[in-house]
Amino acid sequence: MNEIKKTYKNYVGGKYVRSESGKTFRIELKNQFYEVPLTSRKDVRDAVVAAKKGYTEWQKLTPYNKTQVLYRLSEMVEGNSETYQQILQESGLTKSKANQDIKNAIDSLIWYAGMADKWEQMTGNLNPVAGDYFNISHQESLGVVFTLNTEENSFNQLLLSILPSLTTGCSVISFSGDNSILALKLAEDINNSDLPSGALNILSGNFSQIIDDVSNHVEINAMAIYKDLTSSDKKIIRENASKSLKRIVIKPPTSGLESLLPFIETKTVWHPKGR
């Protein structure tokens, strides 16, 4: 009987998509191997689209409903928690160390999911003034955030370079190279989840044939580069990014509020304090 290989695909606004050049890479796990969509110029367009509709819905949900949504998300990682520490092992990990990667990550994303609806009083602030009024730092998510993700044999670091601005309320544009098989396997989850179409979107590829494409684009508000990058590719993207005010973040911290920090931003409200 004939084996049927599993095809991963992009994830994009709440769909499976083939890049639209047709074009794929190949990984290898072990004694197997597989074809992952090699992202283009245009795949990176759609998938910015998307993530601005996304965007949205994700913004209509209130807090309390972000923390559920988070939270249902990790349910549907733990039900599946086999599969993750079969593609680990098949990394190289041993049994034992992908179990509690597994488990390290159920734990980040229950964290993050708990932070949902709490992040912005705990970042947010009364400021004191000379007069009377009321001085108020009001903290909001930044919009399309696109992550470039860490190398590292690690489903819990994927997640870590994913769920800080995802929490915050921005839509994520995750992107991955040659660990590419477990965003994608990651993907299944979130189509299963309750997460708005194009809140997060998986793409696969070589970051270094869509470097300028993703930092020069204007509706990408921040990028968040998680993987170690040579000095040119990070005075490219400085130059790229500068051009529309992007906020640019290299290596940001992965756990603590402090990983939320570089995707929101502050507005200052006064208001009269009245007699």
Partner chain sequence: MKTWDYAESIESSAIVNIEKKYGIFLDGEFQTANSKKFLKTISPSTEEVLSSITVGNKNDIDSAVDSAKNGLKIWSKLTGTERAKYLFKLARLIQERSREFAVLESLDGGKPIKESRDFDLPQVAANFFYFAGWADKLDISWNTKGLKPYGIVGQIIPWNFPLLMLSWKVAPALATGNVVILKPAESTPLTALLFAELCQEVGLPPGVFNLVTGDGTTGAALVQHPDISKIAFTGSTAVGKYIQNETAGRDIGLTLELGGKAANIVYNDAAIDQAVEGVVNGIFFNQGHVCCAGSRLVLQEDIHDEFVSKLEKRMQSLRVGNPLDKNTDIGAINSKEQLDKISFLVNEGVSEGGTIFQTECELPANGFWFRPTLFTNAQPSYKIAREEIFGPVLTTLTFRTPEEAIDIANNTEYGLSAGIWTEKGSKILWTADRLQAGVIWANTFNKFDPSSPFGGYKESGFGREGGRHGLLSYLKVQS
Contents of the next structure:
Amino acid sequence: MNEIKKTYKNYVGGKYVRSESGKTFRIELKNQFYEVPLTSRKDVRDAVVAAKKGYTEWQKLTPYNKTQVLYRLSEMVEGNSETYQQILQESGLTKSKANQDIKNAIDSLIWYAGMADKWEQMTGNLNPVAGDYFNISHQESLGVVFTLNTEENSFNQLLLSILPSLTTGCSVISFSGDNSILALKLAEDINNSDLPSGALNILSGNFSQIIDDVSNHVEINAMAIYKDLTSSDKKIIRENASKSLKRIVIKPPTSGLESLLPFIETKTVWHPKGR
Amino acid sequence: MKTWDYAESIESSAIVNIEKKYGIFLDGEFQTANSKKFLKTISPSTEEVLSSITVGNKNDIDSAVDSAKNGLKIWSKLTGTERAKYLFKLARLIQERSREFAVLESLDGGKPIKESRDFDLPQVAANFFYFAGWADKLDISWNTKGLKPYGIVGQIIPWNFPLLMLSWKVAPALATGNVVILKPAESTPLTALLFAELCQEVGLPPGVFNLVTGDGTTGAALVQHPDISKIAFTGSTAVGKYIQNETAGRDIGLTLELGGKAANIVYNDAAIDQAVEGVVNGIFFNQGHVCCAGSRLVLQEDIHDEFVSKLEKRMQSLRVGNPLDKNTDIGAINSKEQLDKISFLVNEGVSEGGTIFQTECELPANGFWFRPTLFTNAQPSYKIAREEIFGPVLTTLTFRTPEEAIDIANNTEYGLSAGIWTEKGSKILWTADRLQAGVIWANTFNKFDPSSPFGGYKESGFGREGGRHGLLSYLKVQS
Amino acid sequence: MSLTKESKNTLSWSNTVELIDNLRVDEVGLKERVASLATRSIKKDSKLQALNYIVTMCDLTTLEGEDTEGKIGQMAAKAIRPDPSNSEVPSVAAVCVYPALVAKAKEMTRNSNVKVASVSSYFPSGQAPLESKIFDTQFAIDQGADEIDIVINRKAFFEGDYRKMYDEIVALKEVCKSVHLKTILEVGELKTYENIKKASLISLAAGSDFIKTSTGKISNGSSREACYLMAKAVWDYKMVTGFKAGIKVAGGIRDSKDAIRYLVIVNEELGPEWLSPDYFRFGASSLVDDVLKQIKKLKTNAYQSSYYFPRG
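Same protein, the form predicted in complex with its partner chain this time rather than the form predicted on its own?
Entire complex below, previous chain first.
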């Protein structure tokens, strides 16, 4: 007989919160049931408010600080790797596959941690304009990003749906569906990390119930869809996004510099050179 | 008082040869379109009919796609260096025929010959030169693997810089290995048609550059075609939103360069005389038909009176008139429709309570004209302070502190460009960091260069044109 | 700025300090504007009008150790009647000479409108005690000079002693009284545009009627950029005091095309009321010949040779 192991909460603005609707849904793993929040429209709106604040705070950290914060997160994940491994195994992975996934996830964290203070060097440049001007293209993060996790039972994939945008300095609202236990568990490490409140928010639920609210929300600057969506869902998202020209990326790259590119804006500054 | 009037100094239009009627350009040659509909393109400075152009329909777009498919077969087999050679040749030919292009641009679009000759055409050639050189260096352009061209790219360009916008679109698209179907603006198609002749002259493989003239219905047919894998659009935010919505059901690439309502912030420690010049250039360049125009003068309150006095004096020296007169600073408004829009918004500005200053100048009897206009005593809530006017109309707002300047500057859905005027270096950088805009001109304005990325934040669109960043608008980044 | 007017055209030192405080010029923007003004296409009637302006604005100049009364005689005759073959060509504004030759110049021009200008104040270096400069200036005036062209104390300027530079001009203005005072900045030595604007404003505040670009004794004498900046200073000064000062450009302006570009700057930055010898002058020796050729060319439609025009 399975037992209810734990009731998880969303993680928004540095706090564990129930869905304001009070609704939950049940995720059944090998030995346990978990009750997890079924995110409502109102929860999305609250998450955006938190993410906006979190964005400002996350922005204030220097790239060097961001590297350290992400590295510290990797240390905590590593310290708790048994917990994640257990969830993965309960979700059906073999021990060795689960181990490998955790190892990959930690490697991903290390890679992006070390990228936080480098991506701008790799994407910006001094432009050789014809004339007596200093012209530099530097990069800024897009703002509040909603990321939709894949359906895989993979801790690494979860992180790869979060880290590219987070590393550029965006604040993230990470949304997972039936595999949300991993994300909700990650919230505990986020909470213990030095990430500013609201920089990374974790929601769980049924994406189709909030698809309109997210894609219509003007203060979500970008949506990154890592999950396979139906054509009609993609259409809904893009149609809604067009009202405020929200940036939509569907199945963006999850490795290399190119994984960060969808989340940056290029700002080019000109200045004359004279006496 | 004696005055010294400059005698007319007219650039001869004998150099251009305009056909009575134009077809569309597919498979490397001019063809009669399936559409039998034509529209007249006129000179906005005289209202004289210059030519009739085809209004391409859905069948014409289908044919253009067929042509492009054939073009892509050839183009994708060429090495980068081979593509580069074609683009270099185009650049050279544009330079050689730049006077012809400049006259045609001023005739068809109404912009002063001074600008088409000294700004548009040199920039057009520079764009082809710049992107030609990238064609064989794509693999080392970004630290990423697997950059691939989209294939067939649909491009829709506006009427404010017709040939320049063509070059911003066509040069990077071809350099990166795409083929192009271009739809120029309905009021300014002539330089694009002449460019098609150049493509023939350099022997560009058939189907690589395709041109379908027309109006909004032609553009819509292009946007809706399922075999177009990337749309690049420059124009209004409303149409940009329409395109994002219209293409929502397809996994295609999309870059949009849309409207703006740029703040030109002048701090009290600016080099005032150069700031006045920059503000004038910022809003009156190309009749204010510039998406990145500095249409909001955000002025530190303690220098308001001195600055406005100098600005009004400077505005008074602007010469409005015949675009082909070499001494004309401000030409004709591009169309009757645009003139009506400008007039409407200016009237709104007056009725909302703004103080209007317009220069005293004689306007020609025919054609579409608008006097350089400055609003003071305007409030951030006024329409003239919020909506893109796209004409020679400047609205002044004042601020007390740098924080307030930033608040005012960012208080708009647009985010294309901004200006900063101060001689204090650290204040420039502080301000630039906080402005939500893709292009920031500090102690200058309206500067462009092929190597300098251009494009907006927020509802001014997405994607960049120009520079290394501009390549990414035409390359798929594959996971 | 709330300034109290000392007299018609001077400002107290404290008001002068306020005027030059935080003075800023952006070089690239300035050059861009000047380059844009140079694209004005001046043709037909407007060109003829400009050429006539230029003749009437010329200070025919000779400032050489080898100058003699004979040389001054030739130049004065040319000043009065630059083109004997065309009576429509007006006289030039003035002849400009060293103090020792003022009397001769005055004698030669006595039956004309041509003024006699004299350089003084230890032109061209200005490296002498104020007493000597005052003596130099007084001598030129006693000899009959209508206009005095002095040089600013660049030594004081570069040492940061703007007060000394100002005081000297004030002292020399007192000597001049109603005699027209033109103050030479020597922009080629000042180099930066902020220096030029600062020196312009100090010179105006100290009572100069005109500010002038150069002595003509250094290779980079005048420039259109300097003229533009001086026009800006003249405008700023007018805004503060109401006084309308003039500008003289001298040093390296040799042809009509270049001179017309200077006129365009004055016309567009200050306005047509400055297009008069009362407010704008060219200091030149060979410019007039080119202008005369151009005038004749416009009339005859044939390019001219200088042997048609008398030596100056």
